[in-house]
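Here we start with a single chain on its own, the form predicted on its own, put down as structure tokens.
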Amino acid sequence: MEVPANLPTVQPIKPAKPKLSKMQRSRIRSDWAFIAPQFIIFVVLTIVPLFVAIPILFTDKAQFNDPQVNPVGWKNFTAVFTERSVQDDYLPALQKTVIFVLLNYTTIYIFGLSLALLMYEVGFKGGFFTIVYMPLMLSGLATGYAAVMLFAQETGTGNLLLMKAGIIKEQINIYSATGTAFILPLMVGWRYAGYNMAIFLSGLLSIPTETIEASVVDGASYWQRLFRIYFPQMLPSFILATTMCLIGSFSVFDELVALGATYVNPEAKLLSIIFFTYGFQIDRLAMGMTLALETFVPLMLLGILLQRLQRRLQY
């Protein structure tokens, strides 16, 4: 059957855009007003400096006020693979940072998840939550200096108590490789215990109570409920905690300064200290910024992958 050529073509009807009500428009304006101060600060102090710094990466700029700057092309980007002095600084710091990330990730569950389960099951109210959250109000420097005093040789209260209890036979030297690797994650994990507890507690509170009540009726033990009901539905919270752990572990700085990373304790020289050293102590600003960017890009890609995975697993 032939179709006449002169038939008019039917144009698809575009769905009309839903009109926002006055209340919805007012709510959108309120939301933007709420986030505007933080958004402006983030753009001015983070995004703008990032774009301003890009041309510096291709120079030999030594300081911010360096009057003589020469272009070096991609030399700064390849230095970590070709320049021995940069490798000797960057690679050991990277190794220590990775170890710290793994240990710090463990403390997230030791402190944060345990406290969240305790809050969820026992039902402690505001006072307990405030006490757990209080260490986050302390500065990193204060926390680091407190750790140095607790584990000071001869007079450190932490050392004396652990020896008195028979847990250790020799005093912990906080400036040694073992001491720094052991105390730093515990210190950071204790400080952020309340923050991580809030992340896990939000995941627990999102679990439908009907599923928990049904498992109790079916006779499931607490451990069965934990691994078959709680944890599977808390996966988005686990991924969020992982993302925040990566960000926090690679950006930890104040605690390292308190532990003597810039003068007496080379074991505390993580990547953040290397970036600071290159930028402000040995006058290789462009190199320090380049190393920071080379570390930032893989972390950003990993963060994007974790965020997408979190959205996919969101209940």
The other form holds:
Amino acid sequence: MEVPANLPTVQPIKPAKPKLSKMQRSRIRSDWAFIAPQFIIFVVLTIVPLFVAIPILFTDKAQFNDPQVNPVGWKNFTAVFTERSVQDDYLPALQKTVIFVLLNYTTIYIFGLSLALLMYEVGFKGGFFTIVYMPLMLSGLATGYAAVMLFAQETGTGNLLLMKAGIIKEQINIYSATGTAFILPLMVGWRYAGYNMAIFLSGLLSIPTETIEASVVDGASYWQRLFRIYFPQMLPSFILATTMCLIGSFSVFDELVALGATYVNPEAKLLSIIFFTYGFQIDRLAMGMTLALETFVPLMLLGILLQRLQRRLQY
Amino acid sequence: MSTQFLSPEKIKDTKPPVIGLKGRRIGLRIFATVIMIVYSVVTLFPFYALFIRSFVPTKESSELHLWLPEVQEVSVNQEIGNLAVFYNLDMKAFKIAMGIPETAYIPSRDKLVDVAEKYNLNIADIQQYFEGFYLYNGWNTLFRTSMNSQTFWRALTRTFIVTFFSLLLSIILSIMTGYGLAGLKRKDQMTVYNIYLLQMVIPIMLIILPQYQLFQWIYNLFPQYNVQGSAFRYSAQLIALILINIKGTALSTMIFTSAISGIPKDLEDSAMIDGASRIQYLRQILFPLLKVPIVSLVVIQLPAFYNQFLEPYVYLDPPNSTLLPFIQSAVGQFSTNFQVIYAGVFASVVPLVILYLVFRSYFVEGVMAGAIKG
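And the form predicted in complex with the partner chain, for comparison with the form predicted on its own?
Below, the chain from earlier opens the complete complex, with every other chain and molecule after it.
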């Protein structure tokens, strides 16, 4: 493939460059015409609010249309360390939320991962997938009410059934602290089982079969295969599921409303309910915004980090 | 050296496990089938229980019902006040049906027999009126309820309208975004793509307050908005909701950017040579090729839009609400009548579940395709 030396060398045509860039420029312009409509809506409704909030954080703005707003400096930011009324709301909610997130995170593996592994081993079953995915058609609100229906004391269908079968001795009370803490993640895990299963299953399906076959031929046991072959190659799926769970369960809201968190049930008052009531019900808008920011910005940074990691592993 | 290679005896040794593997495979299949059946039953049980409970009167709810309950008919000795308080008996409808003047006052301690006597009614007529009263109380009350001139059907219609337009516009805009970003070759495209990816890590609770504030500022520019109950106010609220739904997500951008990037560039070039504009190319060539990603986006966004609660709860006035906020406020009103609550919750679930079961193969396909992108 030697290039003959006597071939006339063609000089690159000079005027071609500006012409190309003109075409490119028009391409960029028309690309932006396609991008702009949705991008403007996205930026205005997702990114701009983050900045709109900033000046409000330093005031005592109580309502959305508050006529009188006074600057208060950094008071809203330090309130969580100094102000008693805020601490009484925020700290128990934070504790409950963290417990909820941790338990919810384990349900991803209890439901999603084990179902995905099962499907992977016996082959994809469309009918079973249909059933596992069905709870995702339920709204968060309906999930919360289903929890009440199943595990309300005295009247819960699940309670009555489990009592009759002799599995539990005492009725579970969904409105109690432990009841809410354990049943709610279970219900949410049940609802998202199909979604998490799809994430893990797609991770499993992307593993090159050669590596699995090789491990089988080499006589690796199932557990060895799981921990040495499957999991390392499914890492992007794990990270994706972690990100989704972290961001999603910190702002769980609908299920809590169904449990009566916005009025009667203090056990279901997680952080999202605190932010919501501060903003919409008890006239502490600026405080609510500040608390939300203080809670979620570290989380967002963690999320971005995880996202970066996932993409690096994937490509 | 010799240990590195399997001796003939050792090869023999490895044979039995191969046969054992077959047995294990059968064992695994049985084990898996059992687990699948158990999990399916557990998963479907809440749906079923919800349905059954919508027929179980609150009075009988402390007993286990796994089938439609055999409920007694209303006794003629039942006090009318009890029926009104615990079973939300519509007094007005009752009076009209029985031919009692609407202005007549019926003391709440009066039994049905007393009422029959007082107004000279036939006991059989009353019994007929109350036939199935306990059993269907939840459904009857739900469909009859009108809160803030809002009924179940109106709320459902509004949900369908919002969901339909959200899906339609979301698909169109997301395809346009994907087409504009396709290839991700330039820096500006990459920046836009990364900004969309941020959506995945921004929790809704972080932006809901400032976002609502933003909308309030925009609304305040229009004096018509502050007229309670005006068509302008209601449509502005619904538009806000649709805008929030169509703003594009990390997923929609990823799905369409990668799908359109995967389509050979030659196709576009040849269309351009034939004189097609980019919009024509998008509509007539690209669009039919994007069936899989479109299905994928629809099956992921449809439940999200239909089941949306927080945003409609916050943005919409009660007389203008979609299904879930309506159910929530109706439920608040009937906090002692569990039958109505479960009927309402079940009714809110049914339309989507039916859609899901009819189009289940699309759901399975679309979700798996979407999950791979995610």
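Rigid core: the largest C-alpha set superposing within 1.5 Å between the two forms. Residue numbers count along the first chain shown, from 1. All values reported here derive from a predicted model rather than from experimental measurement.
- When the change between the two forms is described as the motion of two rigid parts, residue 242 sits in the same part as residue 143.
- Comparing forms between the two forms, one finds the smaller rigid domain rotated against the larger by 31 degrees.
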